[in-house]
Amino acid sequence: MAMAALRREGRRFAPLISPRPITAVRSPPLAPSHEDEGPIGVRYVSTQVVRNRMKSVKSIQKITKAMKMVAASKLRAIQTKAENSRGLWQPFTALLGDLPSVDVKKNVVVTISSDKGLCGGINSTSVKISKGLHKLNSGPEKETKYVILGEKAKAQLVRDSKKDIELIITELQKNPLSYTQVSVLADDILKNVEYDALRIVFNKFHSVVSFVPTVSTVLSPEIVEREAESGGKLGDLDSYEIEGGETKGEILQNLAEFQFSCVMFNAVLENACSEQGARMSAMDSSSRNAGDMLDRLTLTYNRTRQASITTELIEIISGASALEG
């Protein structure tokens, strides 16, 4: 009889009793990070994580398209200029050939690559064929030494090979590229390293997505000599007609410094188009990637919130239950 009254007394006094004490069976509330938010309990510390991050992913995932469209800026500039150089060093190509197994005593790897990274693998792939050409023309009689063009290739060479870097020349790109420039660095090479041949490697431009890695072999004016005295490709050489005051060794002299830098803008703006292609093709993935990876993170949050939500009903009406006995 007592338990039966007690039950009637609290139904008649359910709906007075406040809300408040069916909270306590909750974890007590934290100080709320925004204005617009409620009481932040263990439940409600998972969803702030995972806001946190989708914050984080969408700032990412901006700029990751800036970079992007900055790239495909560059790139149009800059691919104008690599097809128009590219007329420069043909004829010398046909004139004085290019022999890349030619064999000689002191070779030179001119290793171009960029000054900023985020841009795939080209830099890499460089690095892999100067190493690759440092150890095919090494033995106890020749000499190879190393002249680099950019950070990325100077910070990957100056651990394994520190002590045959002969040169190291950076921010190659941080004024617009120009056959002037380029010729005064390759001026500075010829003076500063003593060769008998010259082994350019740089990333060839094709597409947007493709690249191909590139040697070019620029011999000294000995060296040609020899070649065209033994035959071979460069046997036609003495077939033309030297007019003028000058010998045949300052005209060769004079074509193979011209050869240099002409190859070199050629190398140093394909490089430059496979760069900003490559960090293109970069950026695009990456942005793509951060729309995935926020579109996991926007269903985990919605989940993790339905049950958050679904808890705290279940709650609510267990509380109810209880004082309604």
Contents of the next structure:
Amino acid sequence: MAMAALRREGRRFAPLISPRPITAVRSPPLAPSHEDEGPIGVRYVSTQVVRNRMKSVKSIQKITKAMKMVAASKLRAIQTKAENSRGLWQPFTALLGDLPSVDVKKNVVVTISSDKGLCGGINSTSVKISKGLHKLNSGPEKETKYVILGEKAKAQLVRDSKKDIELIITELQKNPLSYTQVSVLADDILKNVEYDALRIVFNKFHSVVSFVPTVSTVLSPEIVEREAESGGKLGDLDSYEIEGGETKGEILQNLAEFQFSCVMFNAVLENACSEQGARMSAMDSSSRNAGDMLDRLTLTYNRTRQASITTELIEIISGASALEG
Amino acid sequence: MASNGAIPFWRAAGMTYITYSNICANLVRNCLKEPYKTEALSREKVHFSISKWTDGKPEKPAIRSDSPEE
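Return the structure block for the form predicted in complex with the partner chain; the form predicted alone was the one displayed.
So here's everything in the complex, that chain up top.
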């Protein structure tokens, strides 16, 4: 009966009212609801507390595993779109080149980030690069403005670069991403912002575990003309024939707008892929951490349980031997 | 920029090339037969919230939620 009582004790650890062979020398602090003191003064955590913690860690593990699977399925959906959209801007780079080192007066940095969190460090890297670009392009007569897509970059940039922000755009991912949406967005940006060069900062999706922050530069038509005069890749523009009765300037303007729209489309898609990939790996590592935590807690729980059983046994036996003489 | 030919009508009306191409794309989408037409039109819905900042202060955000531009 003593063993049954002990087993019940070990499982429930309710405040001690059950009938046991109590000896007069039993020490009261062994009634565990909070701190547990053994006979030598060794302290153990109550098993009740440990059990609650184990339950919550287990549910967290389940949730993060589910989030990882959701992110994996979303990633599959947009990955094909992103890879197909790469073909949109490649001809532009072949024609007009990508000159990140161009020196202009009015820079606009378009930072692309996610609206939701729990996606690892990708938003912080984008913001870091944007701030770096800002510093790189600051100087006499030069100014840099920000256009921000996404809540996460907004939160970080509002803190210290308030006066340089031009536009903030959020809630972009309410509908599945399509070219129409991004082109309307690009149109709004072009209408509201004066620029000589647009630098788009996003995370390029190379694979599920690698997202590289990249900067794409789109120049305004006037700057393209300026660079064309100085030779290099853009200097070959004059060797192209223009059909249709439009002037070179008009064509350059159309091309610049369309280029911006295409580059934005690709950038938004790649960033969305990177976001889902980063969320997958973040949730995966958090599930693994939760699993480790659970193992450690289980060990603590068992140790505590066994220690309390042992102390009860010691008491009973010493009580019994005291009775015998 | 030499004015060789006339400025295209849409540029004169204040549209950008992007707006022009979006309207044309919508016209093409409207030429589809059902059921593909409703699928295509619902696929191309636009929604985002844009807010312009001046001098470090945000103005009221405007939500652009429309079906593809008409």
